[in-house]
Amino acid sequence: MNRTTCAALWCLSICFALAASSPPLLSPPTSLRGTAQGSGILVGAAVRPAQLSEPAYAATLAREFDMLEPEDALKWETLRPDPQTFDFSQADAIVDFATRHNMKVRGHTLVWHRQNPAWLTNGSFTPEQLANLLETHIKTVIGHYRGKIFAWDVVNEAFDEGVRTGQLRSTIWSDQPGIGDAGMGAAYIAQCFRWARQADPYALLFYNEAEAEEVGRKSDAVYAMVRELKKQGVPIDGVGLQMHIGDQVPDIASISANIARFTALGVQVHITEMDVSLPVDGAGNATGDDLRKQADIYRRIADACLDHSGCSAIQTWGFTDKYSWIGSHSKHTRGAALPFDGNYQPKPAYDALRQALARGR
């Protein structure tokens, strides 16, 4: 045996010895979307098109989620610069990203009382003109994405807040002058769903609401409306429960009961805008104890959804604290609301959510 062969054998023996004495290399944790496969539930995030060009943002989004939703790109003020024009460029970029990464898209939102262009809110339209504008908008937008967007928030937050909780909100669509159904309760909402179904017979049509997660006056009113719409044969397929949580003590049993009663009506439930905001210091950091409490909330709400076969999606409003709306909305007294921190590192909430998804139904 020559010197070269001896040296090679010696190196090989050293390599085997090192391999035997070293701990095995661990695979990276399975992504949220990978963990959820086979559970019958989609895991999503609301997104902004401007951030899709940021490599860390795009990579995290594509790796972790199998559903996304535009935060603002499908709202009237973005889509309708004037009465004659539709600008789909921002929403198209999001849908194209989803297509490339095998993700489903939720459309948000066709009818809302906020983020409408000035030409609409300040216009002097008759009820007939408003109805024509709304019908054209719904059918044009859904038609543009027919076969590409699988579910739509047709109407968003039609019920009032505060002392009027449980009553329909006064909006440009319901009155002043409204689309011709003023004083007729949810009649304009029913009409919007009918127009949406005409535009795409296969898309799922949702009503989406804030502060209606637990059983109470507002969720009772939404439940009664959905039950009546179903009775009338209105094509409503689901209810979105936003799940913006800010008090660290949500009533999980009540949330689960609420999901149960909606799914018993024969509609799906999506958790559409979840975040759990925490008190933060001047640098935007929450305490370790609060982060652990937050993780428990994420886990328990995911469990509540998974406990009901009709709850078919969990979506967060954004996914990284870097771009959460909570900071500016609270004047930076609260934040740290999402599963990833500002550097795209997973937080305890991420691990808790993934563990719940791993348990499955």
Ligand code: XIL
Given for the second form:
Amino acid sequence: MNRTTCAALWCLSICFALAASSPPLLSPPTSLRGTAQGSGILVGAAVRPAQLSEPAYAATLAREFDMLEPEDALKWETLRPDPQTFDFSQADAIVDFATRHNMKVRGHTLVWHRQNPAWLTNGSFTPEQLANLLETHIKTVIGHYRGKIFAWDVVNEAFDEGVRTGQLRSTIWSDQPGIGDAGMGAAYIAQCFRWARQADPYALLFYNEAEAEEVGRKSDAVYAMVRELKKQGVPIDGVGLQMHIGDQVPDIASISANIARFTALGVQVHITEMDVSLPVDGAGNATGDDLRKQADIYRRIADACLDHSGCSAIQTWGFTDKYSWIGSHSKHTRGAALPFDGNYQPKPAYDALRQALARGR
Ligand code: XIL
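Give me the form predicted in complex with this ligand now, not the form predicted on its own.
The complete assembly is shown below, putting the previous chain first.
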């Protein structure tokens, strides 16, 4: 064998070895995940498992994002068809996809007042029975994904809205009848975080909230709770700011100040559910002017996160306008909320996000 043939064979064998060990879809450096590389920020999207078999959905996801979160697949309603069963099939499909494409997974959510099964909400359980159910749920679900899900929304939306904004919500877990800490403020939340830490000492544990992005009554209440939990040594690592933006123009300076005060407590901030919904016509289309304004909001929110080293992930709630909860949520008067259109084409919002990520910290 001459030297040229030998070199060619060596090269071939290296290529095969590399191909076998690298993820099937390589993300280009110009993608969101490629652009964000090195700036210490994860770029995520909420995912519906049924869509993973759609080639354009899967290819876009794998190319652009390095973090996934099941949109509904880890909620009680999906996981717990009956008191004895844990049905992990849908969430497992998402975690497998993420593993194959070198992505992290956020878990959402273990304790919430919505999307619970009827057997739970209509059952008449004592506080002790509910505490047992919840402890088993938290430990079984986190345990199933130990080492695979790096961060959990342990508790979601515990603070009320409307006239009761800033007060703890009355729920099955807090005081209806609650898990045994009714009337003791956030004690039930502290208990959930302790169970979660016991289930996986390495997972990051988040409190996730809606309409707490700007400094205001709700975020003040969340801030006071997190500060108190930290003081008591409760294992909480982060706060998720959902960031569903509708027709109110967000006050970016206030959002930035809010991120600053949370990270100053020593917790991380993740932007967990960002979308910016627009008025749409019967065909689901928004105006060009609105799409440009939307892009500006995406850019400025990404900038606000990047400006704080403790803000370590930015995630959109879905990624294509083809599948977004906004349609049904708004009776189809709003939509076009995400960075990709219904044909997986990048929108101005995508370019804005990518430019912000390219600028870095
Ligand atoms: C939404 C999902 O996107 C929908 O598919 C589902 O029908 C309802 O819930 N805040 C949250 C998310 O924390 O879990 C919600 O997700 C949106 C609001």
